[in-house]
Each structure stands twice: as structure tokens, then as C-alpha cells.
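Quick heads-up: it's one chain on its own, the form predicted on its own, in C-alpha cells.
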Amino acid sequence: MKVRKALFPAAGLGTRFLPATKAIPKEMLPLVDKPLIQYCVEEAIASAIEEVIIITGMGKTAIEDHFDTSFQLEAVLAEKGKDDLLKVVKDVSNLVHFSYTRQKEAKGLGHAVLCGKNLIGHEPFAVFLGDDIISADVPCMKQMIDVYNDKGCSILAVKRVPREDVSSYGIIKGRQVEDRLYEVHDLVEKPPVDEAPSDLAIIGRYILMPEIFEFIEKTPPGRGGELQLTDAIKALLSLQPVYALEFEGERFDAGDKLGFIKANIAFALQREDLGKDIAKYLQQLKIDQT
């Protein structure tokens, strides 16, 4: 069966940006001059997916908003003859299908997941973690759909991180049995330095067969009393196998600061209107930090 629907989990309250997410959601800060989410949308709709399900919680309809159709602004825009900027906003409205369903509560990966059981139904699906901006000549989700296609169960992409960087991802054991190809082992959420099984870290990217839910029920409660998806992955093992893709192309977690500047700076140097000026002003900087 083919990966035809994705999941978006889109709850969180983005604390590592406030104050600016006190009223905007993290999903919607811009990276240039698209909304962070859309990006993910676009590497979805480029990986052949045909309908985005967006897992929401309070206070997060912009997202909702951004979406959908904004008569008033279309109409405003044509009055004024803006035809570039009409065209650039009906596109977004026309992306793909889209869905949505509530997250009540914080309860970790996991049960955002769970959320999207109802309108996943029995079949394998796809899912991004929208502050992970993935840069590749292949769309990641389209590295991965053909592995799906060969191997025919849960997929997850991976890159090797710094050692000293491993317990800030759930991490993975495994045997290669193809160039960047892993059959997975084990798993370990956000391991010590010490005791981390490999280098390989989980990016925001999973396929995952339609199993995993009977897993999440079944998941105990996890680190800071969340239910963590690398568990309940990690369970799934026991009844299919589960292979990892090292992906090829650069990752940026816009969900920290750090890596959020980066990316602005990275996607612009690589815009026709902006990249020159842009590498003109950064080799104008004068920097000192000492």
C-alpha cells in the first residue's frame, strides 16, 4: 500500500521562542518569507503525499488560516492588480488536502501521533516534525518513500550527529545492509553520552506502518511523563522490521534559535532575489566577539 497520507504534529507551545510564540504559533514563524510548516508541506506534496493531516492544540489556528482560502485578501490584491502576490497566495490555499484534529493535552511525540489514528485509518503514513528544514536535491520523504517501496515497512531518517550532541535525540542501533541504509535493532530516547548505542540520531521524519498505534496504546509513559514515539517504535520491533535512511541533504532545527538563524541565512543565500545581497552584507560584517 502506498504512503498517501502524512501527519503533522503541531500542539506544541514553541517555549524556546518566547516571547514571539506567546500569540503566534511556532509552525508560523517565517523562514524568509514562507511560514516554517509550509516548507514541510511543500517536501510532502514533492514526495507524492495527497493529504496532510495537521495535529493542532490551542491557540494554533493561524495555521488553520493559512491554509484556507482568504477571500478578503485575494480580493483586495486583484482590486490592486498584485497578480504575483494573488497567484503566491491562492497557491497556498491549493497545496494539497488538508485536515485537522485537536491534541487536548501535551502529552508528548507519541500521542500527538495517536491523535491522527481516526483519520489515518489502516495504512502506512507518513510523518513530519516541522521545526526539522531539510535541504536536498530529493525531497527526505521521497528518499524515504522508495525505500518504503523496497522494503515494504517503518522507515525512519537518520544523520549522525556529534557524540557529545547524542542525548539530545533518540538514537539508534543498528546492522547497514545498504550505502546509508540501517536495519534498526534498537532504539534509545535522548541517551547519555555514555551509553549511547550509536552516532545515528532520529530526524523529523518517520514512515510508519498503521501498527504503531496499537504500540502507542500499549507505551507507558516515558521521560517527563510523556509518551514517547521511539518507545513505542522501539515495541513495534518485536513484530515487523524497522530500517533507518541516512538521508542525503542538509537538516536545520529551526526549532532552536541557533538553528533557526541559520536556516534564514542559508534559504536566502539561495534565493535569486535576495542571495547576492545577502552574501554581500555578511562579507561587509565587521564581527568581534571577544
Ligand code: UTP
The other form holds:
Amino acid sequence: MKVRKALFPAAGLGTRFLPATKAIPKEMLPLVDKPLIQYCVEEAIASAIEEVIIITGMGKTAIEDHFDTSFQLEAVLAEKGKDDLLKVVKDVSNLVHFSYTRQKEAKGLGHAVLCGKNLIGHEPFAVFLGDDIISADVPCMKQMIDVYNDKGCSILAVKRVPREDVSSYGIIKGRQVEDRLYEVHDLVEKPPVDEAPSDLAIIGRYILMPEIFEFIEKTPPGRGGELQLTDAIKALLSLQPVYALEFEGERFDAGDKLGFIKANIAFALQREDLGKDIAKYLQQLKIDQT
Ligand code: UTP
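Could you present the same protein in the form predicted in complex with the ligand, rather than the form predicted on its own shown above?
First the chain shown before, then all remaining chains and molecules of the complex.
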């Protein structure tokens, strides 16, 4: 069965960006001039996803407004003859079919995914975490869907990380079966450096089989009292194979301050209207932090 639907858990509290995220969802923070979540929605569309389901929560209405029609804004832009901006604004609301449901309490990523159960139904689905922005020639999710179409089971996106960083990620233990492809044998959420089974870290893109919902329902709360998606995927291994794809492309952790600033610089440098000026500015800074 084709991967048609994508789930976007966006109900987290975004505490690493406080106070910016007190009243603004983290997913709406701009990377140059586009909210983080829009980059991911565009990746989903470029990967032939037909329906986007966003899991929101308290204080997240800006996400729904962003992907909706804004009559007032469109009328003002039309009246002022700002056709380019009018197109930008209209294009956002015509991207794809959106549905929304709420996670009433931030009880973890596993719980957020479970909130999408009724809207997903019994079919494989993609999951995008808006924190992870991936710049790639072939969209990361498209690379994963290509593997899914061959294997017909859950696929996780993984990236090699420096050994000292493994305790910030879910880490896989696996056997390499093809170039960049691993059969997953075990998963550990945020292991201590000396207990990590590899340096292959799970990044915020997943393709999951619908059976995952039963396993999330059976999963007891893990670290921090939250329902961990990693624990449910680990349990799913008892029923089905799971593969991990070391995708091609550059990943930015935009959920973290340093990663967010790096992403802004990298994306601004790529822009035709800004790149040269930003490069000039960076050269002028002559920073010496040693
Ligand atoms: P994070 O842990 O990175 O996001 O969750 P957070 O909790 O919002 O941010 P910090 O750590 O406090 O700064 C990864 C993704 O899972 C979603 C988040 O919105 C984010 O996209 N999430 C997390 C939920 O939807 N619900 C939750 O209960 C937890």
C-alpha cells in the first residue's frame, strides 16, 4: 500500500526556545522568511504525500492560520498591487489537504503519534518532526518512500553522529544489508556514550506501519514520564522488520538554538537575494573566539 498520509506532531512545548515559544509555536519560527514547518510540508509534497495531518495543542493555532486562506491579507496585497507577495501567501494555503487534531497534554512523541490514529486509519504513514530540516537533492522522505516501496515495512531515517553526541538521540543497533540501509535489531533512546550500540542516530523522519498504534497503546511511559515513540518501534520489532536508511543530505537540528542559527545562516547563504550580502557580513565580522 502506498504512503499517502503524513503526520506532523507539533504539540510539544518547545522549552528550549523560551521565551520565544511562550506564545508562538516552535514550528512557526522562521528559517530566513518561512516557518520551519513549511519546509517539512514542502518536503512531504515533493515526496508525493497527498494528505498532511498536524497534531497541535494549546497555543498552536498560528499553525492552522498559516496554512489557511487569509482573506484580509490577500485583499490588502491585491489592493496595493503586491502580486508577488499575494502569490506567496496564496500558494501556502493551496499546498495540500490539511487535517488537524489536538494532543490535549504533551505526553511525549509516542502519545502525539497515537493522537493521529483515527485520521491515519489502517495504512502506512510518514512522520515528520518539524525540528529537523533536511536539505537534499532528492527529498529525504522521497528516499525513504523508495525504500519502503521495495521493503514494505517501517523505515527510519538515520544519520551518523559524533560518538560524544549519541546520548542526545535514539540510536539503532543494526546489520547493514545494502549501501546506506540497515536492518534494525534494537533501538535505545538517549544511551550513555559507553552503552550506545552504534553512532547511527534516528532523525525526525519515519515511515511507520499502522500496527505501531497497538504498540504505542501498550507502551508504558518511559523517560520523563513521556510515551516514547522509540520504545513502541522497539516493541514493533517483535512483529515486523524495521529498516533504517542513512539518507543523503544535510540535516539541521532547528529545535536547538545553535542548530537553528546555523540553519538560518546556511539557508540565507543559498538565497539569491541575500547570499552575497550575508557572506560579506560574515567575512567582516573577523570573529576570534579563541
Ligand atoms: P521535542 O522534544 O524536540 O520538542 O519533540 P519539544 O518538546 O516541543 O521541545 P523542547 O525539547 O521542549 O524544546 C519532537 C517533536 O515532537 C513533538 C514536538 O512538537 C516536536 O515536533 N511533540 C513532542 C509532540 O507533538 N507532543 C509531545 O508531547 C512531545
